[in-house]
Structures are given as structure tokens and as C-alpha cells.
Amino acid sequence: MNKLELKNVSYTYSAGTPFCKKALDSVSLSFEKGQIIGLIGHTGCGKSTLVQLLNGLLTPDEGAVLLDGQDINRKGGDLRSVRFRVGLVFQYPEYQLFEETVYADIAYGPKNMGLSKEETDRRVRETVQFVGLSEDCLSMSPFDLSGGQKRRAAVAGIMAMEPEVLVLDEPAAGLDPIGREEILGGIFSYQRKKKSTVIIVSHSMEDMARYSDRLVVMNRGRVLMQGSCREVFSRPERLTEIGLDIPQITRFMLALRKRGIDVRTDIFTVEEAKDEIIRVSGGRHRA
């Protein structure tokens, strides 16, 4: 069942001027309920424009954005309600922290939804667990947190609204490996518990392979391909043609194949690679 859908959506920046640029060109795309969808593509392919269309921050020049089958930009529609239902986390969201305490910052969205004090408190305390912050941080100023903690607090602020669709634009950008694991692992745990739809924009093929149920590849404002991680990463030549990388472990398996070792190359996780190497070696190196 599709939770969110784009139908023949186009968007042009600075239309009618010498600086016009078509960011999206007749994009039709659906996001299924209860999945984590990875949105990948090189810089300038239209990913960030697309995610801003999903909750009405931008309005398409042509086409429609449908949430549960209804056009979010229809006349008489309630975009405020849409933005509670489709939560958007911008790249570097820590720059949007502004309250006196971490608690107040995370509680800002639920309060604006008109939730009770008790329900707001429940959501704040639950979401800090998802993002890996201790409750001791709640009484602190957000500006006294480390960079990684600020990022987690900002993500928690959107999670606390419990949107039906959570959209994140490069949520792990600039973080070290531990920080990436904490952020993305928390998002994964949140999605599995809430059964929400999660859309993640990322340049990291390893992250996308590990956490996504499905991938969408964009190029020059259009959808180039989509499918499971296995389906997409089994076409490495097509990905590299448009300037994208493939997971390191997939590259490793391709290198083994070039050396004459008969391994599968549609592999994108370390565990799968280990099992495949054990298989071709006849189980001789099983740990």
C-alpha cells in the first residue's frame, strides 16, 4: 500500500528567468507504507527538491503529491496538518535548535500539535532513547551538547511528533563512524517499532545497503532505477556511469570475480560476503 506518491511531478527554480533550472522532470514515484526507502543520486540530481515537495515546503509546477491518496496541495487542504504527518529533517538540523533546554526543543513539535503535557513528556523521553541521548541531557542547553548530540536532539524533535512519514536529508552527514551508527541505528529502531514510512537521502552506499528496504536512484531530475538493494547494486556499471559508488563489499566481490573466483557479485553486506566466501571455499575457513 502506497503511503506517499508523486504523480508526474515537475519543478523548476527561477522559472521565466535566465537562471531557470529544471530540478525535477515528470517524476512518478511511490513510497510504500512501513518501509525504509533510500534516495540516492549525485549532487544536483533533485533529491533535496523532491523531499521538500513531500510535505508542501515546495509546490510542484506540474503533477501532484498524494498522501494517503489525497493531493496535499489541493485547494482547501490543510498543509499544517500535512507537516505534522510528514516530518522533514533537513541536512545539519542542529542549526535549527533554539530552545533553552533540550527537553523544550524536543517538546516543541508535540506541544504545537496540541498534545497533553503527559503525552508530550512520554514522547520526549521515548525519542531520546531512540537517538541514544541520556535523560540527563534533557535539562541541558542544546548549545552545550557535542556536535553529534545536537544532531540527535534535532532528529528527536521531529521523531517526537511521531509522523506517519519521516524524511531525513543526509542525517549522518559529517559524523564519525560511531556517530553515524548511533543516528542511523536509532532511526532504524524507531521505524521498526512505529511501523512508519522512512525516507533517507544519503550519499553513503554502505548506509543505504545496511538500513534500506528499497532504493530509488535519481539522475538529472528523473528516477533512473528503483528496487531492492540487491536489484540496484547488482547493476554497478550503471551506477558508476552516473557518478555513484557501490558498497565497498560489493566492489570487493567484483574484484574476486575478476581474479577468477566464482563468487556472487549481488552482495552488499559483510555477512553475506562471509557466507559466500565460506561457500566457495567449501566451508574450510568457517570460524
Given for the second form:
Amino acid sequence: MNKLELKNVSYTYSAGTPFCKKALDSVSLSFEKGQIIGLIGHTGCGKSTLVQLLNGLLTPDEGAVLLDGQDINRKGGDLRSVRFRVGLVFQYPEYQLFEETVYADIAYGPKNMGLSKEETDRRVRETVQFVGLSEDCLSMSPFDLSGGQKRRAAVAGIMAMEPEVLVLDEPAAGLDPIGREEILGGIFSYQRKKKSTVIIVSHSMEDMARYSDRLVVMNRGRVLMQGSCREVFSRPERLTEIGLDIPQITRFMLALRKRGIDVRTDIFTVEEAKDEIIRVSGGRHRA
Amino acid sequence: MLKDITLGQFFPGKSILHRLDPRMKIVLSILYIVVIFLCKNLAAFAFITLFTAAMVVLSGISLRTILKGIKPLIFILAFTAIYNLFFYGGDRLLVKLGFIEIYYEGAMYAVAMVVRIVCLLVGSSVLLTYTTSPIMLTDGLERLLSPLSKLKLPVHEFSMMMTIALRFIPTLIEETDKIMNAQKARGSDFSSGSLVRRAKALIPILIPLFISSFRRAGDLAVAMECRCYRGGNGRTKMTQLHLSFRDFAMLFVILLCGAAVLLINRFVPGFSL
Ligand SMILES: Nc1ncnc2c1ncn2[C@@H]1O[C@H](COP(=O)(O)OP(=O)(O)OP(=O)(O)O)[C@@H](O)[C@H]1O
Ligand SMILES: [Mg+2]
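Just the form predicted alone so far, so send over the form predicted in complex with the partner chain.
Shown next: the complete complex, the earlier chain at its head.
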């Protein structure tokens, strides 16, 4: 069953002024329960706009956002409870930290949900495990954390609400490779454990290829393509046309193909590439 | 939303008001305000309303924008009108409802006050803020006040402070919006509950806002120092201001308007303040 759906959604910023800007144009999407969905697209194509529509922070000009078949912006609907069900981590979420301790900050969301002290405590301790913060950090002031740690604390603040749909707007932007790996890995294991739906916005094709079950490619406020990683990355020319890239390893396989080595090119992780290269070389160089 | 506040915002354009020299615009605004306060009778108020309307048309700014700018002030306007209506005494009684007495003079005074406030706001925002970029505005102000630096007043520093403050208003609004959204996503509730609860709900917004403002101020100071900013001494300007024919033409128009108001005050009969 479809959990979260967008039906012909359009959104224009500052409508009716000289600065008006159409950010989304008739977008229809549906997000299946229990999948990790990667949302990719060029800068300014409307990704952040789209994710803010998902939990009712923005209201579509046209079309509707449906959660379990119900329009979240309907009259008399309770947006606050929608926001507990669809958790959104903003792009650069560090600025949302405000409490005296990291613990209190992560507990802010669960507390707003009206959860008991014990349940809140359990969730805080569980989520810091996922995002890879040490327990010592919990008693520190969030402003004494490093940039990467702040990011983790902010992500944990939403995760602790255990939303049915977790939406993350570029959770790994501006982090070092190990930081990226840890935060994305944490989100991944969180998803596997909670079986929730996760939507990740990212610019990194490598990360998306590794973690997502399905990709949605956006261009200029519209959905250009969607499908499994295999389907999307098998058409590199469409991606490069709109200024996106394919994973490095896929480019590598394409280059091999060009040189006359008969490898598959619908490959986007290093592991797969290794197996494929071993296969075509007749399994002689088994590692 | 916060972003919908249009008062004090700049709307780029190419109208004659946009192209006036900012120094002249400041002078014109002052003169315009003086003219508004010169108005003494209804005919004069009608005249200044027409004049203001003409300026709005000249600026090419849509009526909707203007009305949106006045909207936040509805409360003050209503208060002014009601206050004057009920409490301004006179000798021509219009209505008497129990202890409430409304006089002809009170009604006229209420109208005059509302017209005065609206003209003041609309006129000066059309002349200055809507049609002048903040940079030009402070530049004009700095030039206009530059004689004062002979008296060792920090004119340049003052205008730099203003430029920076003006520059960061939209940024702060945007940031407040962003933080509010982030906290809303965590279930903050700003619009229900008791006053104390609502005030408490602001903490998650104010703290991040203060922190980022301080950080930004520090960053800006460092960035300015890296580019060797050291106050106004020997600093030249990239854009030079020039007074042209149209500036003097507008000055003439405003003076003419002032003269007209004085004449109307004197020779048109009717209610007078
Ligand atoms: N608050 C706003 N007011 C006006 N226009 C906006 C606003 N926010 C975004 N836009 C415009 O809407 C378009 C989509 O912006 P959006 O932030 O959704 O892009 P994005 O895909 O998230 O980009 P990025 O990858 O850089 O984060 C952009 O062209 C942007 O200029
Ligand atoms: Mg974005």
C-alpha cells in the first residue's frame, strides 16, 4: 500500500510578486512503505521544496499531498500529528539545536509528542547509537560539538521521534568521507531496524547507489526519471544532459566497454565491479 | 508568513522614482512629510491624497503591494480613528448614544488623522524604501551627512552600520522562517496554549537565531578586515551620484505641491484643524 503520495503538486514561491519562482511543476510521486528512496537533481531543481511539502511546512498551490490516502492539508486536519509521522531533517540542520545539553535537544521532539520519560530516554539512547555519537556527548552543550557532531545530534533529534517516514535533506553534505559513511550507514541501519520509509536527498551518486532502493531524478521542478538504481544509471546520457553524474565506477565500466572489454555497464558499486571484472577475466586473478 | 511583510522592502524597477538620486529622494521625503503636516483642511487632505496616489502610479508599484504594506497597520489606524471619533470634543453634535458623543469635529479629525498616517507611510515608502535599494539609500544618506564629518562625527561608520543592518534584515527574516520550520518539524507549537506557553515556545527559535547572528557578525567583521576595511578614510566609491534634470524637476514639483497646500489651507473654506 502507498503510504505517502504527491498528486500533481505545483508550488510557486512569492506568487504574485516580481520575484515569483515556480519551484515545482505538477509533480506526482508515491513513496512505498519500507523503502529507501534517493532524491537527486541539480542545484535549485526543487528538492528542498518538495521535502517541505511532505510534512505540510509548505502547502501546494495545486494538487495534494496524501498520507494514507488522506490530504494532509485538508480542513480540520492535524498538521502537527502529520509532522510526527513524517519527520523532516532540513538541509544543514545544525542551526535547530538550542537546548542546554545534547540529551535535552534530542529529547525535544519526543517530549513534544507527549511520550513518557522512560520512552524518551530509551529513544535518545538508541538514536545516538545509530548516528554514532558517543554517550559522553549527551551531557555536553550542543554548541560545544564539532560541525559533524552537531549534524548527528540534529539528525538524532528527528530520528528519536521514530517517524513512519523519515525525510533527510542532504544529511551528509559538507562532511568528511568517514563522517558521510557513518551518518548514512546509521540511517541505513535505523531503516532496516524500524522498517520505516526513508527519503534521502543527495548530490552524491555513489552514496545513493549504495543505499537507496529506488531513485527519483528531478530536473527544473519536474520528475525526470524514477526507478531502481540499475534503471536510472543505465541511461547515463540522460543524467549528464541535466548536469548530473553517474557513479565513478559506472563511468569506469563504460570506459572499459569503450576499449573493447565486454563488461556489463549497469554496475554502480565497487563490489559488483570487482566481481564483473573477475568474471570477464575468466576468474584467473581470484583475490 | 514573515516573508510577506512588504513595508521597508525594495522592489527593483525602472520608473522615474527609481532613477532619482538617493540624496534628492531623502530631501524630497522630508519635504513631503512637511507638506503632509501643513495640510489643514479637508480639501488639502484630498489634494495630498491625490498627490500620493500619483506618486504610487509613477513608481509602477502595484496597488496590491501597497495595500499589503498597510495591512499590518490596520490596527493602529482603527485605533486612531476610533479614539478621535469618540474623544474629540467640539460643538456640532452628530450622534449621542448614552454616554458616547460623536462630534462633527471629531469625525473630521479622525478622517484627517487616518489620511495623514496612510499618506505618510505610503508616500515615504514609495519615495524611499520601495524604490531605492538599501545600498543607494545609505550611500545617499552618507553623502548628505558628510559635512558633519568635519565636526568629527562618525558619518561613514554610521552609514556603514545602517547598510549592514538593512542588508541583514531579510537574511534574519529568512533565517527565522527556516528555524521556525525546523522546530515545527519537531512538533513545536507556536499558536496554541496559554501566553506563557507560547512565550516558552519561542525559546527554540530565539536561541538559534541569536547564536547565528553573533556568529554572522563575527564572520562579517573578519571578512571585512581581510579586505582591509579600515573605516571611511580615503575610501572612494564605485558608483558616483549625479544630480540631473529630473531630480530638480521633482524638487520643483514637491515645492509646488507645498505651495498649493498652503493656498488651499488659506482660501478653501471648510473644517480646519
Ligand atoms: N524561500 C524562497 N523564496 C523564493 N524562491 C525560493 C525560495 N526557496 C527556494 N527558492 C527557489 O526555488 C527553486 C527550488 O529551490 P530548492 O531549495 O527546492 O532547490 P534544491 O533542489 O533543494 O537545491 P539545492 O540542491 O541547492 O539544495 C530554486 O530555484 C530557488 O531559487
Ligand atoms: Mg536543497
